[in-house]
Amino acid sequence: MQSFTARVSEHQLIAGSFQYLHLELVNPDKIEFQAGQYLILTVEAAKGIRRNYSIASRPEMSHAVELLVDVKPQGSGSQYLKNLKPGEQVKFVAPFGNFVVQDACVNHQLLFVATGSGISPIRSMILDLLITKKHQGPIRLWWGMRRQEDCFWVEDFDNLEKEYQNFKWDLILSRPPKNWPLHFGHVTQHLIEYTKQSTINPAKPRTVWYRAKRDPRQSRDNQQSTMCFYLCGNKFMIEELSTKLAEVGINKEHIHTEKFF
């Protein structure tokens, strides 16, 4: 880990109460980090005060940090980071964490878990996997969000899914709108679903949408033990589709975890 001094070039509300920033580096003006890690941010040196947020955007731009931030809370981080203007300077000690791609996952069907704010590492690791590292197998992303006014990048993840064949991704709304086209209610009902349908039989042309060279005839145990999971947001969220997965026959092995409350 290394200490840094970076300058705030660009932070904008880009929906409700999520707040982008690109914090560019000046001192040092480079970082090395994994896509999912995060940083501590200094809030109030006098008093001690740091926040841990995750690192946003891949680490392949090396020159900056991409933060996004859920002010709802108003805590002393949320309200730090919501009156920063371009130009000022903040602190910061990075990297740190775990939460990142395995390399024991590489050659499996990689799912994605977010709700809210907790977009940030995965939205790092689905970048890094795709543009960076031509990652050919698998990626499937489920992003839970409350309204549809609270929707953002939505239009990103739509152009990804478009330029590579091997990713998809769903968003689904716990509280929708009337008439909305799309999914809706909790990721854990729609994630256990396929969970579900993918184990039972691997080979049903719906549930596998991506042809990946895979032997019809595999086992459920093979089947299940190519899937690997990684979760990010609410720590009930969290609880309740990790109990889940291991009740469906998921290796708590293949389940990766990050609580962001």
Second form
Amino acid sequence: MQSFTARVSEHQLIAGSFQYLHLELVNPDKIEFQAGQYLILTVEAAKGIRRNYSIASRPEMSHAVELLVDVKPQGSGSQYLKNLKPGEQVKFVAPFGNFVVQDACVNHQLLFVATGSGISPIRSMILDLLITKKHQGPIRLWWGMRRQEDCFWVEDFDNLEKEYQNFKWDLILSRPPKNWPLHFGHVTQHLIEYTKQSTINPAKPRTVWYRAKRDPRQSRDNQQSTMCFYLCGNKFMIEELSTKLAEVGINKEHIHTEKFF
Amino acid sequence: MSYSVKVLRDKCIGAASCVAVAPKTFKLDSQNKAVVIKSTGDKDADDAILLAAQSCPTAAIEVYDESGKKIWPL
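Swap state to the form predicted in complex with the partner chain from the form predicted on its own:
Up next: the whole complex, starting with the chain shown before.
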């Protein structure tokens, strides 16, 4: 781990209680980390209070880090981040965490699930896979949010889907507006449905193939490959989804999680 | 300097930040609560232990210096 000083070069309220910060490194001026890792930010130096934030940018952008934070909790970290202005300096220690794409998973179908600001490390991982590592295998993302007005980065992920044939994603709203044309409900139900209808599960080699019923894209995703799951967000989603994935036969070694508190 | 630590179990929510920062000092037990690992020689540096405590979202870790004085939380 290493201590860093960085300068706020951009701070935006992007939707609802979600804020984006771009921190340009000052000393040292470069950082090495793996996509999915986090930093520990000093939020009250006098009291020694620090808080953990996942790095949302990809590692190739080594001169800066991007953060996506939900300031709704209103704790020490939220208060500090809300008041940061461009030009101000911050201090953090990095990198930490094991929520990274495992080498053993790169030949599998990669399934990412995020709720709210849990998209942060997952964005880093997906950008790193597609842009830096030019990963060719199938990548799916399900992102659960509450309301349409809270959503952000939708166009960015749509553009990634257009540019990279192996990337597919779905936004799922739990409180959609009337006549919402896209997916609604909770990410758990959508992912379990996809898992049940999709490929052979290695834990149950005699599992019968199921033909995808609703989403024609799933038929393109179907391969005789194992799935690796990366879940990030609130602990209830992670615990529920981990349990349900185990119930449909997914080996827990193929489930990687990062709970946000 | 050699810090000692104590985990306030009732405050621990299993965030595991301490485990990530000081893996030779902390681990999660079967109930997903942080516990202090009994030292077998190889130790985390004191600054890593303090960082682990400071990054705990619920201030569930107390850190004491060699004289027994509590240095975290303040």
